[in-house]
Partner chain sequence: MDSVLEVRNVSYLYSKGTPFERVALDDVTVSFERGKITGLIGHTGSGKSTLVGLLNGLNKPLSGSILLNGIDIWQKPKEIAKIRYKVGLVMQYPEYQLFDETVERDIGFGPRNQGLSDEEVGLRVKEAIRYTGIDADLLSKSPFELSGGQKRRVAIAGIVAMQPDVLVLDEPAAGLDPKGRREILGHLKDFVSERGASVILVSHSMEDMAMYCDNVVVMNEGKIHSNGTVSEIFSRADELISIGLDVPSVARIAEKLKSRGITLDGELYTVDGVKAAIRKYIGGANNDL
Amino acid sequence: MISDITLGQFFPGNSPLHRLDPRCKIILSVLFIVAIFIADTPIAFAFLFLVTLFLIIISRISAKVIFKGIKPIIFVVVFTSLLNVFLTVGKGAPLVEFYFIKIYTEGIVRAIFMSLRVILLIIGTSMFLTYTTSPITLTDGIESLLSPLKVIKLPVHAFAMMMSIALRFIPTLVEETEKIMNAQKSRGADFSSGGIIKRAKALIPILVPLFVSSFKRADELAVAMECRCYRGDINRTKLVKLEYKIRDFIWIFVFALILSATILTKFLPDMITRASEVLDILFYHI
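That sequence in the form predicted on its own, only its own chain, can you share it?
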């Protein structure tokens, strides 16, 4: 399970997504996230599902790798879905009623929408931010977009560097965790049997060496940066300067249309109802 985590990994390639400007990808991610949280109808989720599928196809990244990365969050998705099913109170009569347990149609619909929202959110943003964008390029994009905040003396470069380092070391921490778990298993540790409390206690021998290793790695990174005379963005130049191209503006325009279409689906049922009422009135008078 640990080795299945692909969050933070970069897969080099030459797909249309790989060639986009990192600033464009960040803007597209924001538009996609807004669209995901605005969606609340089956039409909207079906539309965004097709958009996500299109991103997977043009990224030329194996679908097996992408869906393999979803496995670690399946428990979270199932848990939140069950909470929505059992805790949502509907307006009508419950579909299932057993003692104090009541399941309404609204709860099932909300659970399905919540699951789709989480899965599409992770896949869509990963396609833009990590799978097709290197950490260094992503850092440059974040710093460029936040550069206007330098006017109010905010440490934009430091913030962008921290984010890129965090993303860069996610696969490293995952690999380190897997090594520690294998070492503990060879000493007779059991992480798969017993209840939740027993499994949580079994994780303590993993967390202690993992934290020690993480702090040691952070200290070594800080020393390495100091030895290379790293001074943040003071008198710092760029080897590769970011430049917007026509394709970047086309992608932003298309995703702005996608966001607009998602918002439109919220009002589509009312528009259809009103249109049908108007047609009924016209046919009645004719």
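Note that this is a predicted model, so its numbers are computed, not measured. We call the rigid core whatever largest set of C-alpha positions still superposes within 1.5 Å between the two forms. Numbering follows the first chain given and starts at 1. Compared with the form predicted in complex with its partner chain:
- Relative to the superposed rigid core, residue 175 undergoes a CA displacement of at least 2 Å between these two forms.
- With the core held fixed, the Cα of residue 220 is displaced between these two forms by 2 Å or more.
- With a cut-off of 2 Å and the rigid core superposed, residue 184 has a Cα displacement that reaches or exceeds the cut-off between these two forms.
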Second form
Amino acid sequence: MISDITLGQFFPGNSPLHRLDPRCKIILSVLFIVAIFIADTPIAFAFLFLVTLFLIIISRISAKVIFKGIKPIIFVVVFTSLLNVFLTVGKGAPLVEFYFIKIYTEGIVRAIFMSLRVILLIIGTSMFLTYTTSPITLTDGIESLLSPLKVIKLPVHAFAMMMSIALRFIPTLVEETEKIMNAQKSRGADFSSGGIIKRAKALIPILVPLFVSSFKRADELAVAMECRCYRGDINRTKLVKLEYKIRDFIWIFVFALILSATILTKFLPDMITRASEVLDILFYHI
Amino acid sequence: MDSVLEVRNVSYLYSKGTPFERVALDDVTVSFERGKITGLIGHTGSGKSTLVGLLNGLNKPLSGSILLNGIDIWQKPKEIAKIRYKVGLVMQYPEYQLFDETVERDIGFGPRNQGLSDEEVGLRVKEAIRYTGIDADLLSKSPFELSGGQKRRVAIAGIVAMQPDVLVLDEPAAGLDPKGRREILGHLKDFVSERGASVILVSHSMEDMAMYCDNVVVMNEGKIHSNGTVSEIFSRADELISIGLDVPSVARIAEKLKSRGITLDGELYTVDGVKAAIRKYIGGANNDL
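Since we've got the form predicted on its own here, give me the form predicted in complex with its partner chain too.
Full assembly next; the chain just shown is listed first.
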């Protein structure tokens, strides 16, 4: 069922990750993403893998949930891995040669790195953002992080409000789609057979009611907000003010270290060869 | 009893295997009588809507079976779509399913999916609007121009037009005023008597049950609490109240009188029934009234 998708779902809890400041978590995700894209050695990936594992353990979110979250992207990962395996042309002799198919070691390595990168990226960011941060705190965090842009007249508050409304209505929309699908199935609609054109046509009975009710809901929401005197962020105060704590700084510091360590691994082989050269010269002179 | 639909030892879970797992139906066995209007009541979360979704094969029971005219509906899983024509389900707030350009085309969506000829579809639509009390003038209008009650009736007509053996209505009158309720529910009896169809009516309203149903099935916490004819069920008003259901207001009056030592007898769940009973009671003591 559609509602079984867990990617992008908040799991309430009280783990150290849940307690972090949302702005801190956004910064941490950015650092983590940069680290993942810089990493290109087995050591770096092993290291980031351990970091991700650590995040999963302290968030106290079950492995089952996390596995379900990455399930929808497994097809994409496998598909791109295969492309990488078959299309990468390496320097040395091919590992396997079969008519026009040539597989190089580089291709396999690249495919493994790419899959790890995507999977760690999804798990890492959902660990910080979606699983442990409620959509409302998340948009609060985004609004606060972007607030310096108000100086150049960017409608930061409107942007954050739009995001929180969009996030809030995803589950509603999913539920609604399911309901409408069931209603049309009860009238004998068939979504799973026939050619592309027939299937596209079969979507009309779902899309029309879905759009109609979405517009209606948007209208009702706007009226409800106006009834409560919503005027954007003019004179609006917050019930829960975001405040950085010492632990937030510690986390950011640790992740900055992780990022630097990942960058360092890039130069590690280079440094080792250079160091051995230096040693060679030294020993030669002695 | 000649039953059209039989539910045998059916269980159903939501979100199986996740932290959100919830038992919706727990070993439910019940049968629905042919040619009758059976009410299905129970408060929110009692499993009514889940049961209804299983009856026409939208969901498959985790265990147990559902028999339509004595045959398991999941015997041939590939032909489950055919079951949906025989057990017509009108979902809650069905007006959200309207999509076509005209009311006529929308009502005809089900019959067209059944593969009927245009001519036959036209006849089905005409018959369906008669059973749901829709004006023929509305047929050429867009369903989105109609009022809430009219939309609701068009949506119901869309199911009736498939000429199901069993018509299942999930809260068809929710959110409508008394006039709208009467317009929708009043026509059901004609549908049953003329077509020989059976109806299952899910509702919160005991007044509706008392007025329109022959039999009543009471559900509570995923189980069948009790089932019987309307008078059997409403004669045990205290039990219904104990599981948090509302009984018709007049039945509550009868109940209050009983607790004060005034025992009435007769049909104590309709206004007329209670009126007659009170008159009889008082008449016995004081002939002036």
